[in-house]
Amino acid sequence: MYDACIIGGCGHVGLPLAIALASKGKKVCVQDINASAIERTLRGEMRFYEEGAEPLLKQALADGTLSATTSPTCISESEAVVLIIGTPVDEHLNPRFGLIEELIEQYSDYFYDGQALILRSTLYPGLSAKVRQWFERKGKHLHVAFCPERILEGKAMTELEKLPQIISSFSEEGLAAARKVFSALTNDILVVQPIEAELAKLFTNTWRYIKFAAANQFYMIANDYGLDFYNIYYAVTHNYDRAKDLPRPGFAAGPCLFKDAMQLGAFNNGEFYLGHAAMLVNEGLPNYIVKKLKEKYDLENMTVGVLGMAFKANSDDIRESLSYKLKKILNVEAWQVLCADPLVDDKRLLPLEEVIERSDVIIIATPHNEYKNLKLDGKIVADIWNVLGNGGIV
């Protein structure tokens, strides 16, 4: 019998959780439909960058506390099931519930009465209750819990133990099951109602998205007046605690921030003006950079090199990366676009040295550590992140 089965367990959320639990002695089964991902997991290989995860994965496999399979039969052999499937948004910025519905339809026969189902990914508020209702209609009486993940990608192995764990359920049995799972990681456990937990996750990501939008808007105001935002930023934040949470400008992207802000807007009947304004600012930043370059240079006759295609620094994750949006805009506005990223596995990318050599204009789109000491003398450089330390004027 497994302590936990993690469905969708080979991804950025599920696998670190499985490894963390297994390293604490919990018997964990990772279930995923991606056979290649399962094979790599069983070989002790991480498919993506997660600091400190691979040695722990190898140890858990050696200890026999972690296993992995494509078969859903492990669901029936588990005390608790952790589901790593959330609610993305569609082309109209409304949440899509189809993935969860399809999984329940496909796997419902493997669940048993009295089992704990822990929903882990971001959900549209009220969906935990809906999941419970869907199972009830199928004659399955599960203890449904929602316990949102809040890790920083790349730092999961640290943060799973460092951060408080929010748990919620519709029953005392569900709360007890959730507490049993997550108390293996921390004693700092916060209990709220399911819809409160759902909103807590959306509020968390949306707050970050709004803060990034404020920084990006400030950056554009300064840049429009020919001023280096980073001089102002230093003056605002240096030894001044009330401004220390102002982030630096840059692409606010990834699989969560935009999506969750739009879900919160949908939940509030479309009346989320702050969130929608943040979306316009953050999603508009690639267009702004290209517009400013066009104003200064003959961009249509120039080759532009984009450095960094991941959505965040020192990551190989390209999900929802605005670097690809930037590339699409440049494909229209520039003569040629070349892209590089030392961490991303994409056959369309070129070696860094080649991109620099062939480009007239360099845009540092992702602030990887590898870029800090680049020598770009003679090139036009747009460095909104101020990676090179020469300011961020475009």
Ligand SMILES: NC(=O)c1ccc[n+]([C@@H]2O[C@H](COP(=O)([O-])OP(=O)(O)OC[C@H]3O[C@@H](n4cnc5c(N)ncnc54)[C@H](O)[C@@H]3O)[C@@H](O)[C@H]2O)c1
Contents of the next structure:
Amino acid sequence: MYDACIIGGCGHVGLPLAIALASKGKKVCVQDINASAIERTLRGEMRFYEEGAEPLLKQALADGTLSATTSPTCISESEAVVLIIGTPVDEHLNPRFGLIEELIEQYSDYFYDGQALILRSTLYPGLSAKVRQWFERKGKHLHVAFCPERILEGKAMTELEKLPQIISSFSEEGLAAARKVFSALTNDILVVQPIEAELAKLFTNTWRYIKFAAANQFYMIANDYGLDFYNIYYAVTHNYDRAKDLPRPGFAAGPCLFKDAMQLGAFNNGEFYLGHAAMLVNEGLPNYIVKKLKEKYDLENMTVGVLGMAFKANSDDIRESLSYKLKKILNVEAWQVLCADPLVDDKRLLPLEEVIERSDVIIIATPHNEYKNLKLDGKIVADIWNVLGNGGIV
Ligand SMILES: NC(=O)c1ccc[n+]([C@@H]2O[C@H](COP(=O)([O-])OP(=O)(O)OC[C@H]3O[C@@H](n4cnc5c(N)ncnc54)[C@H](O)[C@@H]3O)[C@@H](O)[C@H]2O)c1
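For comparison with the form predicted alone, kindly provide the form predicted together with this ligand.
Whole complex next, starting from this chain.
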């Protein structure tokens, strides 16, 4: 019998959790429909960057505390089932409940009465209750819990043990099961109602998204007046605690922040002025950069190099990356667009040196550490992140 089976266990959130639990001696089975990801996991390979995860994965496989399979039969062999599949929004920016509903349709026969189902995907508020209802209608009486993940991708292996864990359930048994799983990682466990936990997760991500939007809007205001935002940023934040959480400007992207702000908007009947304004600001930053470059230079006859295609610094994850949106806009507005990223596996990308050599304009789109010492003499540089330390004016 497994302590926990993790459905979606090869994903960016599922696999670090599986490894962390297995490293603490829990017997864990990773279940995923992605067969090649399962194979790589069984070989002890991480297929995405997660600091410190690979040695722990190898150790857990050697210890026999972690196994992996595409077969859902491990659900029946587990005390608790943790569900972590993607929960994207659709083309109307509404949540796609269908993905979880289909999964229940596929897998419900493998669950048994009295089993704990711990939902860990970020959920539209009220979805945990729906999941419980869908199982009840299938005659399965599960202890459904919702325990959101709040790690920073790339830092999961430290944050899973460092962050407090929010747990919630519709039953005492569900709470006890969630406590049993997560107490392997932390003693700092907070209990709230399921809908409170669902909102806590959406508030957490949306708050971050709004903060990035504030920084991006401030950046655009300063830049429109020909001022270097970073001089003002330093003046605002230096030794001034009340402003120390003002982020630096830059692309606010990735698979979570945008869609979670939009889920919150959908939950509030589409009335979420602050969230939608944040979306317009953050999604508008690539357009803004191109507009500014067009005002100053003969962009349509120039080659533009985009450095950094991952959605954030030092990551290989391109999901919902605004660098690709920037590239699309430039494909229309510039003569040629060349892209590089040392961490990203994308055949369309070119080596960094080639992109620099062939480009008239360089845009640093993702602030990877290895761009810090770049020599870009003679090039027009747009560095909104101030990676090079020469200011952020575009
Ligand atoms: N990425 C993050 O930093 C982060 C942080 C906190 C929360 N979240 C939330 O966690 C959830 C998962 O995100 P992610 O980034 O890990 O997504 P992901 O796409 O990396 O992983 C999802 C995994 O689920 C698998 N899967 C899909 N359908 C399946 C099925 N029917 N049966 C078995 N496996 C299936 C996929 O093959 C994939 O491996 C989302 O709700 C997301 O919002 C993500």
